[in-house]
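Heads up, the chain below is alone and in the form predicted on its own; it's given as structure tokens.
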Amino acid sequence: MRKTFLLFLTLFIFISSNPAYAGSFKKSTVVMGTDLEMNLVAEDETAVNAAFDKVVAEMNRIENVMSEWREGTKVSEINRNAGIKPVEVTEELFNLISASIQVSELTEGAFDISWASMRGVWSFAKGSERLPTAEEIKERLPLVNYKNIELDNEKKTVYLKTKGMAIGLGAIAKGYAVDKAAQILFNSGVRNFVIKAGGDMRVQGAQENGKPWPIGIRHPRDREKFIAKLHLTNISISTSGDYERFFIRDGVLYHHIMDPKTGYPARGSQSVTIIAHDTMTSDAFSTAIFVLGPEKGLKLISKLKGIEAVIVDDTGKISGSSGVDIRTK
């Protein structure tokens, strides 16, 4: 039986702002390009302290590997000899490369890695937005295209077969970060906590009081509403939104979630929450369902297990997939 999650009308993803039990902590920074925000239950501050040290090691190990944005990453040497030549990396990073291109498998390229192909062709920071004509999408969007990753298994290599072409995990590299740093605080003797980076976000055990987790999923037009409130436990949540990096020109807006097919903005949904058993997967499949939309998204999700969805169209309807019960009270 699948798993059913009450949602009562309630986007974005936010921890309760209960005031703190004793033996409850709170740490935040700011890595991977994203604010990270833990909540704890624990008897230890100082061993506390000690596991958030080491979660922020970890994570911006995994910058420092998987980053396409830095010079001397991994990915960064696979970008710069697309067309040339393989590239040897770690069993890890090849297994995230492998796990990325089994999403974009799965949604028929809604998720692609490659998408990197279109950098600098757009831009969303503030105050540098820049909108592309159709010839530069239209020469640049060749190059996008998860079929011409080549993966050597015994060699452990990573091949883009054309010059210029690029790879970029960020959608998917956050959600495995998340997951590893849940694994460093388990392994500190720290069971009980919500980890949060950005929309994506690991809820282990239970608060001080015994009682689970409780999150919400922000309105993605009115960050004061909620239209989902969770009380969760042992499961890992994401968001995907049009709303996250954006300008609009000319009335339209222009968001950062990019269909691979088309080299414009997805169209046809204002959020994408999922919930799977690790965030890895919910970060990947925020991003799919984004870009399939909320038909061919909630079909494909009724398809696989231990994954649910909640979805905002573009019209801002809401809608769950089979194993979420939306309530309008």
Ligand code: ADP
Contents of the next structure:
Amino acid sequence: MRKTFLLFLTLFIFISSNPAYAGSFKKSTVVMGTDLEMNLVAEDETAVNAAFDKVVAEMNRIENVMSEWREGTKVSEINRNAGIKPVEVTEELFNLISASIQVSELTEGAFDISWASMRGVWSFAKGSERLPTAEEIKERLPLVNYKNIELDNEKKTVYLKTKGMAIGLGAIAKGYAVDKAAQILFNSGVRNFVIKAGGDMRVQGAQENGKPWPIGIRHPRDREKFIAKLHLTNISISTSGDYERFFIRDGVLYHHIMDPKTGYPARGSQSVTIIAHDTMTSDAFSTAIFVLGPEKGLKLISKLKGIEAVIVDDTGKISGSSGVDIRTK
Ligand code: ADP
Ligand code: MG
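Go ahead and give the structure of the form predicted together with the named molecule, now that the form predicted on its own is out.
First the chain shown before, then all remaining chains and molecules of the complex.
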């Protein structure tokens, strides 16, 4: 991953000294259940359209492997075989699950793809929202434990040790897909772009005028406002917010980012933005740091190289990691 980043950086310097763009293009569609938006600077529209079609095909391919909702995906096969038998997977899926477990280890389980064992008791789908009873949570919570995901490196198998256990890659697969999409654009010769899938974004190269891409971090309580504007290039940005998927019951906001320790939505943050070298990392860590909360989250970020964070806490206070300069006007 680091190597890729350095390569991008070198090429960016080269490209910015040779501006030969014919125009800016915007493309958008829906993939992986979310809005995909791209701004591209390229020489001609035909190249852009061809690259865009490849990106959409690739993201659909990834969803067909990784979705825990769709029947017939590898992830649903792993879940169906929980407590029964290990399931052989592709190297790609094996690596993504390994990466997820590494994030769990770094965050003492704040990030845990086996959160999906709580699925069914919680629902955030519009029209069928569901708040579980305390008993239901107590019953399911022991199933949430990344340590019960057994990986066999040799055989490339994944085994969920407990019956009823399930994994879900909703906090990391989209970031991974954005990285793959960025790679496709880059290899197609489109080297100046912003690609955004929901809260996960990759910025590469420069705008048509040669300047870095302006990126806004949305205010978690006012969709029209931004809490910060950044000018970035060759980097990934992900935001996790409590306003993305939620319902309100008796005045309490319940959202889709779960604290694996309690079985309830994580408290302490309204939104977490992560800037990292790749989108898989920024995606996973935006969720992980959200769960950890501002204090523990910033402490962890300060120990990790190449990752920065902007956190809005539950009172609306904004704080940033050491590489982020927060100034109020
Ligand atoms: P979005 O889907 O809006 O981009 P995130 O990247 O923050 O948001 O991911 C949230 C999703 O991650 C949830 O909808 C759920 O699928 C999954 N998830 C929730 N809690 C956790 C957790 N503690 N660890 C790992 N994945 C989680
Ligand atoms: Mg995420």
